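Next up: just one chain, as structure tokens, the form predicted alone.
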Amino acid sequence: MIQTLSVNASPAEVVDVLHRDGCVVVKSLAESKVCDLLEKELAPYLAAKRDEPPNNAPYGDEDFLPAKTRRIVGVIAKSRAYRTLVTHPVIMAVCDAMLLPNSASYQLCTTAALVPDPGSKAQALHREDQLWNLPSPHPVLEVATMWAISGFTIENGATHLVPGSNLWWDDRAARADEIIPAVMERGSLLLWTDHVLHGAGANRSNAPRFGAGAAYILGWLRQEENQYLAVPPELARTLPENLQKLVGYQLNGGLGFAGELGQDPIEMLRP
């Protein structure tokens, strides 16, 4: 099963569950009106994808990127409300748990909002330490999270984990058994660690599904979104200061310099 707590859960119940799991929801953690504003500022931009041909993604195939679903990237910029998400302190206290003993700071890898159509197919399982190729075992270089915008339910292909795979070779397969779909109501925060097995299932409802999604890394690891270009100086000095050190504009120990040597990026965003 994939483990549920509830919202007033502590930063130290999630982190206790991801390292036994790697995968754990949290109920009800965003407000309505949270929602409802990420839906409003995300809505021009999910209604020009519908002209889009199926599956253009510029990599990968039908397998990892199933046509019949929408995908917006470089959301921070589109939208305030998701600012508010990515910043959750629950998030960041799971994030400092996790990710900061093994490096100075961490910094988003990604963001996404994905909303499968009615007639999506289910995403191949896949682990997120792909994108390295590094052995395992290894120590956690990723936290991803997905905030359920509409209800994930069996019919609509909420995201579907194997608990416990986060601990597992590289080698070992999933019985269909042992793969177990996020369940979740509006407002609530699924979060799993990189090498645990997970994918979007099918929606076979008749409405679409609205996920927003980031993922969190090692401050040394390469970003799969270039958050430089996602979030320009120009924009990123009208953000929060913590906004701006989670795209990137800090040092990671002696990593990131820029203008003189040992410079720390955040420098260069302030008047």
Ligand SMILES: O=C(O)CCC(=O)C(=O)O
Contents of the next structure:
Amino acid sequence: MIQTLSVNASPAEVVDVLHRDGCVVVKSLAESKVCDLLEKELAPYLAAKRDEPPNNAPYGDEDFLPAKTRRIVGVIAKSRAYRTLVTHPVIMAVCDAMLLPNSASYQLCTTAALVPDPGSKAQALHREDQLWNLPSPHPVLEVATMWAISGFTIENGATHLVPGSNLWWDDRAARADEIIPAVMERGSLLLWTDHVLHGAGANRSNAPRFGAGAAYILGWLRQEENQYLAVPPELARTLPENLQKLVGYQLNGGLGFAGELGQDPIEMLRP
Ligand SMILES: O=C(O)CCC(=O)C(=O)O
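Can I get the form predicted in complex with the ligand as well, since the one above is the form predicted alone?
Below is the entire complex, every chain and molecule, led by the chain shown above.
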């Protein structure tokens, strides 16, 4: 099963479950008005996606990018509500505990709205750490998150996860009975670590499933989404400092200087 914690759970409890199972749900963490605003802000982008392949006919048949699943990236630039969600104090505390032991800082890896429409197939199970292809076991490289902006149900394609697969060798395949849907109410948060097998479920309902994802990685890894182009300095200057840092405008030890040798890039954002 996927453990579900109450809104009052401490970050330490979340971290304990993540170390044990590799995944956990925290109930009702986002205010309804933040979910409403996110839907409103992303509505035009999602509407435009309906007209693009592979969402329009003829449908593709990709295992990793199933047809009829709309994806919006570069979400920091597109939604103020999303900026609130990605800096939620519970996520920051979990990332502090799970990522800072192996890096001086952490940063965003990807930002996405993930909307499987009715009729979308299940995504192939995969692991986030496949991006870097490091031999396992390795330290936790990434904490991934998914906010339920709609409810997540068995019917509408709740994310499938394999609890405990964070501790498996790469070649152990999941049995069908080990794959569990992360059923959660609107406003809840799913978190998982990089070695956990997971993927979007099939949407057999008659309404879209709406998830807002963000992944956080060690400060010395290459980001999957190029955040400096997704959030260029003109936009970054308008953001709070904690978000500027998460985007990547910070030093990680000796890495990432700009302007002068060793200079913290965040100084380039100051007037
Ligand atoms: O949408 C989901 O439930 C999971 C998506 C995912 O894991 C991915 O696209 O990498």
